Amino acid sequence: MFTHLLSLLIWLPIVGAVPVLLAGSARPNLARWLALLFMVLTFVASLFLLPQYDAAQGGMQLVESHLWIASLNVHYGLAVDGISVALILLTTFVGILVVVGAWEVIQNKPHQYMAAMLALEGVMIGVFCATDALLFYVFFEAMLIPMFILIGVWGGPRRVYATLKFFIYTFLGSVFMLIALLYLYHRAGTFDLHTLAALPLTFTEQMWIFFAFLLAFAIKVPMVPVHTWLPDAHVEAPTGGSVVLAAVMLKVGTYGMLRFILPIVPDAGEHYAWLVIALSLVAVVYIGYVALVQEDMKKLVAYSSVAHMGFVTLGIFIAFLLARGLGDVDTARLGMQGAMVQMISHGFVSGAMFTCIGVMYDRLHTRQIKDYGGLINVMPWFGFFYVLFAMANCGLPGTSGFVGEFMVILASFKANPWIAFFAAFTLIIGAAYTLWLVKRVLWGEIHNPHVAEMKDINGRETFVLLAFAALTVALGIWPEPLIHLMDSSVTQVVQQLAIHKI
């Protein structure tokens, strides 16, 4: 089993989607239970990664390699390091909560909805395991299909517009990535990522490849100015789609930067690090102000995601300034660790925030902030969870939202105090838009008679929110296990930055 554990994690949910789909609309409960069964089995299988992966050793482990397309020297190559393991665990954990969260909510073709979720989970795990660039690209593109279906079928009134915008943006970036991969294959004769990392490239070659990769992954993160598809996709997506999109799919962009930009084009990465840092700071500061004026709760949290993911890209590229510009590998490691912790934390917090919005929408069928007010009076338990996740979104110490951001700010200060100043500014603007949201939704008197009729969270919703809350608090109080899991892998990534190809 352990020999092919990674293949099991990828294909178990994908194969599981078939019986769920065959259950048909005539047996919706059977489809739901089968979907939950396969999600739980995948999560249990992913837990075996922890004893099987040697965190102290780091590097790529649990390697699987089989010749896939002999004429092109393409391999079905899989392996994981500590960063991959953390992201796979996040994916399988969120998968269970998405299925439970949609149990009663999705009444239209629930078997197709659950099957799409299972297929999406499988290909996302494939992205985090692939060590062959072409295999990575296949999984990277395959993610679009189930998400396209989820938004297009179960989305809101403008779902067709949002779906097409999401698809066109992401697919356009992928075309540039494919061109870069084909050029690298022409030079190296293989798509193996380890071989591509050792391939000598001139600065001109690195520059073109850097911008091709950057465009593909920046759209996925998303970074300013290619972020405009995200708010539309979130607003129109069903709750489960928004949760998976925010909690896992956005991480594929930053993960791609780690696997492609840093090792393959390190010199171009160093030369243009200022550009990514500047765009990250724009996301952190300017997008925070954009979030402040939103009247739709989902749009507000979507823009908040852009700002928080700006911390991840900042932590990754600040490492270039520290490791190669100042020769400070330890602080570069701190910034990179902060970026990785922020990725996992954002998965919990953003997923929880969208779940909370879904709970309210299921009862009142509106996401407009002005339609609420005084919700704490009729939904006290929901109010407790909502405030907790709002505090984590602000970066309150003791929650997961604080840990990664604090580490990135510390590393940024060593590189340049002004970068740290603007990065820390998000703690102020983030608190502004989040607390103002909470004030208008939860506190005060009830003015809408429909709000007065709303019922507090049920057992199913409590389970989902409690699971998110437990990990948000646990990671905030005791981040050491997660940092230890990723530490050796982060160290090796930072050491790669010191390699010059020209």
Contents of the next structure:
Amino acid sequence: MFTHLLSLLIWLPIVGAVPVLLAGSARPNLARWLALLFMVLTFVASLFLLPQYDAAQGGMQLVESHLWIASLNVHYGLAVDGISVALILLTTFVGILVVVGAWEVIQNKPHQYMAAMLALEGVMIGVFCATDALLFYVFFEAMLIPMFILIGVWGGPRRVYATLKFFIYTFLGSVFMLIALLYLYHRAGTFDLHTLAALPLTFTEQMWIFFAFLLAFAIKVPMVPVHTWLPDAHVEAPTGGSVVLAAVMLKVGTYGMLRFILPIVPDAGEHYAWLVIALSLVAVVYIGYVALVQEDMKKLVAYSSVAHMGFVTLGIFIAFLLARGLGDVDTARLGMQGAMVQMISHGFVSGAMFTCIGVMYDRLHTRQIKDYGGLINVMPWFGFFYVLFAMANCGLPGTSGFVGEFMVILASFKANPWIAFFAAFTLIIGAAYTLWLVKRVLWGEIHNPHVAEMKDINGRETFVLLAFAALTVALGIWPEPLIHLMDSSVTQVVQQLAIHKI
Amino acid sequence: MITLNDILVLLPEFYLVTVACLLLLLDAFMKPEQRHWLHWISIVVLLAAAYFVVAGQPDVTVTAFGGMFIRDQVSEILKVFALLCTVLVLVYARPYLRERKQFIGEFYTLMIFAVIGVMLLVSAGNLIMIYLGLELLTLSSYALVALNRDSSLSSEAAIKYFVLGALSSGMLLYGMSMVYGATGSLDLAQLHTVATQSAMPNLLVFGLIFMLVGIAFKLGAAPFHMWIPDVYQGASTPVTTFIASTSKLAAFGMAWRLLETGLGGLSQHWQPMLAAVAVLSMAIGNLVAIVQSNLKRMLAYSTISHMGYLLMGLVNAGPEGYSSAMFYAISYALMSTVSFGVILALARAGFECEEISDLKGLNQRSPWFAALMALALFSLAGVPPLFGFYAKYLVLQAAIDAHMLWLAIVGAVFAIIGLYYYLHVVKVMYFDKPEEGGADQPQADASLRVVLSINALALLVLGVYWGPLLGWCRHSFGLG
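Moving from the form predicted alone, what structure would you give for the form predicted in complex with the partner chain?
Now the full complex is given, and it begins with the chain already shown.
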């Protein structure tokens, strides 16, 4: 029964979008309940991955492969390793919270909103499972359409600009990836990622393919200097859109690096690792400072996302320096592991931060920091959660934010102390912008009379925040299960990038 | 000497000619209120013709009338899709024509004659046959464009179309005469064998250039695209739909016959020329489309850019490339019938639904038709998982396989630019507020709604299940 588990995970939400859409605007509650039902079913189905996936053994498991286009040797190939399993669980988990979070908030055409969310979820799961490059590309691009609609229909005042920028920016990166994939197909006669990983390529070929891949994934992550779509998209997106974007969609970029850059063009990756590391450090330090001066809460968290994703790219590319430059595979594993934990942790923390901002926005309809202040006096429970997530965002030990960053800094110290020095800046800057945000929003006197009328979070909102909080704390105190789940896969990724292809 | 075999090979064409003449008679004796019968009869006739084509599909290539007519798998596929697209046009056209008092018999007979032209053109084995098929198609098209004779815009478009069309036919004929002079043959198969050892290679290449001009004109590829925007905008929407779908299949068929079946040996000459035309078409089509405010005109420029992509497949000059170009032509025909079909469905008496702003807020008034249009637009833009993406992917692959990586990169860059104007229409439909006098819930009849929905959903279904169609295209060019 589990042979088609991955297909089930992909298609259940996508097919579920149809009845939700058919429920129509006349029966919004039916649409909401149906959407929740399908999200919960998908989540439950994804839980079966844990017993089915043998973490000790590692490698690609639960393989499904059917010939899709016989004449071109294109396969409908799905499989997961530990990293994919963790990301799929994150996706299905966030999916439920997004539907619950939007329950009363989305009044305009809720059925279309929910259907778009379901379709998006299925496609994102598809990205994390695909083992055929063309299939990956199809899922990778198909994500854009529902997100485009989500931001454009339910977004803020400048939504049209933001959503067009988001779509065109991402499309720009990915078409060059398509050209690179077509070139690889031209050489190998297949899109199978496993075969492509074994394909010998000259350095010139690797270089061009590397930059095509890097452009596509760097835009998605996003890395400096192609991050400018993210603040716009986040600010204008509805809360649910922001949560999915930050929690899951950004991870697609770093996941793509793991699956494409590392195994297919390792030599170019090593040669240009300094570039990616430098850009990651710029993201950590410079974007941290940019976040500090933001006056819009969503923008602040968006910039902090860029900074935190900088840690993920840093952890991935530091592995090149360590494993290939210094031959220190164990530390490379540590850095890679840190990057993976940071990915999952950032999924929870950023999702929670955007949910918090959504809660405030629903009450006061402004995201400007200066409009708030003294919130703790009227919303004590909300304040509790907000402070918790803020602490996780600046990487306080005991929260999930700490684990990943700590591991990456530790690993980068071995590669080059200067890298660690700059990476560690985040401890100061991250704390500065987050604590200052908390200070201006939660503490102090109430100076805006509307704030005094704000009501504390209701049961629905408490549920969402509590779910995020539980995982943030659990992952901070006991990250072992997650690390164990991904351990053997991380080892394989590191081994793969150490292979010279020239 | 005409044998029974010749008649049998041409059976679908003979059948259509006979029926078209009968319909002409029938129409003359028909009362206006009975005319809806003509509509249904025409559809059945065309579907039956498609059935004859499929049922009589030969395993091997057969010729008739001494090589004048070739019946092979390529022509069969093109004919089937040309007939199907014409059926779609007829279904989408009926409510539009009735509301505008243009529901006349000539429309149907002219359509059928144009399709016969397409069928002869894609099966031509001789330069004369190509010219005859082409003229039958274009003369019927001129008349169709001029059918709305009370409209000055329509008449202007028809005259432009006619003058430029006649000019390009002249070019084509001139090129053919030079090719004949250089080789002494009009038969495509003989041309193929003697072209490489012609005693007058310069004359041959000169003729080839003129023929390329004719081909580019029929496709609507830049720099011979001038007629496309005016004709698309000026012709009544059903006729535009026909020109954008069936005619494109025919143009591909003609290009393939002339360039490969006839002058395949000269591919090193026409490859760079086609590549240049492809780049120009993608550039002009995509850039100029951005500034259009008229939806039909925008789609016209989008056609020009799509023909650039189609040519990218032909540039490959091998069976892989031809099959990808044919796949592209079919996908483009199916996508454009949807986009124009939605315009036809939304049009009502006194409202053409031609401006992009007419679609404002369509999602609030008619979510279903907004979704169908969005499917067509995303597909035209080449966003996966829709049908149009795979067509683009195949032609890009064909360019890379032909060692023209630069061409593929140019195509990719213009795909990004093209994305903008398709997204702009989606934006108008989904993100803007509806306006008074804009498109509303369509009152179109049930057959249009059902067929259009199937046509649009097919773009999604074929986006997942495109293997069989590709396999069919590849098989027809002798690939596994």
